[in-house]
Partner chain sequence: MFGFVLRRVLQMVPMLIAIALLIFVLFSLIPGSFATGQQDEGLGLDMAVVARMRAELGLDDPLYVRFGRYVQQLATLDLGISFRSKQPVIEMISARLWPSLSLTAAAMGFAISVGLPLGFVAALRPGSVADLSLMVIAVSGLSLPVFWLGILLMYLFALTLGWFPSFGYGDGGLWHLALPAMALGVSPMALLARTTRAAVLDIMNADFVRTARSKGMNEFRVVVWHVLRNALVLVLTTIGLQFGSLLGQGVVVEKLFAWPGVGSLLVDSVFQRDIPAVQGCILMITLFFLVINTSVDIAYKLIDPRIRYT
Amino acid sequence: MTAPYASAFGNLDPHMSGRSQDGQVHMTLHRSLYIWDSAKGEPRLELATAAKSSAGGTVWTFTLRQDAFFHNGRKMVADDVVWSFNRLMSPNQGFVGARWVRLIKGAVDVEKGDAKEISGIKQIDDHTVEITFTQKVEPGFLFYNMTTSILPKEEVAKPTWATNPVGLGPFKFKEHIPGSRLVAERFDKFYKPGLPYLDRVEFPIMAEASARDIAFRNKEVDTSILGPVQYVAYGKDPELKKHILEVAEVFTRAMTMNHEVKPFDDVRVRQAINHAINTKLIVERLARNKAYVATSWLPISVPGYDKDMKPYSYDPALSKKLLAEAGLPNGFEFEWTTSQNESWGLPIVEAVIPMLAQVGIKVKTKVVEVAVLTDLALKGEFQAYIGSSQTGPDPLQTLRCFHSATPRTSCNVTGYKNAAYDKLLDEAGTTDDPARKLGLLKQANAHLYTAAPVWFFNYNKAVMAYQPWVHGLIGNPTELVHQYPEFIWVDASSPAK
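Going by the form predicted in complex with its partner chain, give the structure for the sequence I pasted, one chain, nothing else.
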């Protein structure tokens, strides 16, 4: 099977690359303690057969599976989990997966160089690991991430590790021609009997959407992620539209306002902006309906999303009234920082500018690269910027991005502070009642709707076209390209057969 990859690989070491695209390859070669169950919308155990919690959900005991082998033939044991998590907290290297391990007791001490090993991880025996957390957690939401993959230390120690990854995944690494393709072959000792179905998976690196389109139509690739323009074209084609997979991904696109900059500290101004923009029109015309109009922060696939909530109405008159109440009857001017991204960048900003002008708000655009946008956001050096944020799958963690205790450098980029909101989240984090927790999270999401810390633009609809002979693809809302390659198969009509 050939699945094009839209970017150059950041790094073949899953601990080092946090870019969502890279997860596509990591899921082929590696595995973590958990995996995301798209059907149920929750994490499920992958490298462990059982997980028992005690001490009020702060201590978890994992029974590891005994049939998992690394591609070098060695059996996975508890020490591999201990070693992998300790590696992530190494004080000398920055591993992006560290954020998921930091909640383990003693992890921060290792990170600071004050301890050599994380005190909260204990190997009970070869197949049992006990993990003590600093607070009550659901570890599945932490350890389903591929950046916490379990790795073989003897392979990581080799100088060839950067170019020859070895993991526990259903496919083993075959070759990587940087800038062109990565190839993986079926791993016969994969722990799920009879799987994977495919003999070989190839990821050609194809950055250009138009080139992917031609290759897909020419049957040279088996899947293709579609952009807005192709989404419309494929939808009109009677054959192509039969094989399209759509999923509401856990990404929210929004214009983030810096609440430390006037007049964005005034909720009426933020609401006025939401009312001034015809979001539905932009989603229809520019995003070509390859997105869902956002109502609040939590997207459709995440628990806590309220399907009955209506988005802000397009109402310039109400917008002007709110601005007048905020003492800005003639509007104001602000600088809007944006990247060139077609789905959440300059084209959207250019469409919004005349709408804001109608209510007297003038916009100066500042166009930067995505990497620079991140820098500016973290430093708070912006008045407003448009971007895309991962908003799931854990609603509690997602909503904490507006908690007063969350610093800007974590994810509270707006600088939002509200005691009532904090209380809702704190209660949701401590309650043992799932229904109550969900209710609190819904309330928090509704609170954000009213507080309008951002302009709620859209939730991403990811779309993948696949050839008629491809089967077993799953709509993974955490990232559509993160497929479960062991379940994919191709029938006899494939040209590759």
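What does the same protein look like in the form predicted on its own, given that the last one was the form predicted in complex with its partner chain?
Single chain only below; no partners, no other molecules.
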């Protein structure tokens, strides 16, 4: 399995990395309380056999499965869940998965260093955990993410943890050759009878589209995520087009502006940038229509998306007017950080630069690896950057990335703060009326459209090419490359030996 990401894996610790490329590996080696059921479009219990809510949906009691073993042979118990969630909230660590745990009562106190343990999570017995949240939630939307994986503390404490991860997944770590490949082998004590089917999974690093294309056509790899150019080429090939899996992912591509850097703190400047860019043309010509023009933050397949909302108009004259109103009649200059990614990286930036120049905005580019780009974003060490963000499947948690209380290290990388917006989300998180909740979320999404915290680029259409002997792949809208590998199998027509 390969994909068009960085030239190296960022971090083998699932708590540390939310990068898509690393996520492929995490889903192979680890497991969370839930997994995502793509067929039903909802989270499903994985490390628990039952979940019961009480206290109006703020308290959840999980009965853990008793047949889950870590790769070191030890059985998973309730203390592993408690310890893993407490680790995620460790102060000054910036664990990506903290975003999902933060809604547990007392989690923020641990993160701030005001408490040593999360008060809202308790071990009832070896197989039962009780979690109290600060508001009514559906925990499956929080804990299907691999950044909340349940880990064995004795292994994490070892100095070899970062290079020899141990988890609960269907495959166990075999080897990692940095810049080349990662290999995992079948774990015979996996808790799902008869699974996984495969004996071995390999993740070769192939950052270049041409390398992936050659490897796939030569039948050296079994699956490959396609970029825009390959999408067109494979669609015209009578044989290759027979084995293509497409899905509208819950990802929004955007240029994120740092609101702590002038002039991005001025909404008129941010709106001017959106009006200065011919987004539709870029999606058609560069993305080759392997995407949908973004209208706001929530993507098409997520509740709360307003199908009647229109994208920002391409209007350079209006853009200049807004800049003048912001006191910048001659424009300004900024540094735009980007990766080489063909779908949302340097090629897109290079197409936008002359459009911005037309209204007086000058751009200096800074090209970095995808892994570095993510780190810079979470640290706030950028003026603006272009990237791809998971914006679903839960609209409330997605929109919380712009809530004033959400730290940059979690997902509020713009540093956006607005009391009226916060109020909409707070009310959506406490109401028991589904219709009212949906209405509030739509209002919040419309608020972001006007506030323009980012340049709204596109919603991704993910495409995977697979060999005819590969079976069991799923159209996962949360990230197509994130396959649950225990369900994949290869028939006898495969050339592999």
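Heads up, when I say rigid core I mean the largest set of C-alphas that superpose within 1.5 Å between the two forms. It should be emphasised that the depicted structure is a prediction, and the values quoted were computed from it without experimental measurement. Positions refer to the first chain, counted from 1.
**Q** Two rigid parts rotate relative to each other between the two forms; which of 394, 323, 152, 249 lies at the hinge?
**A** From 394, 323, 152, 249, the hinge pick is 249.
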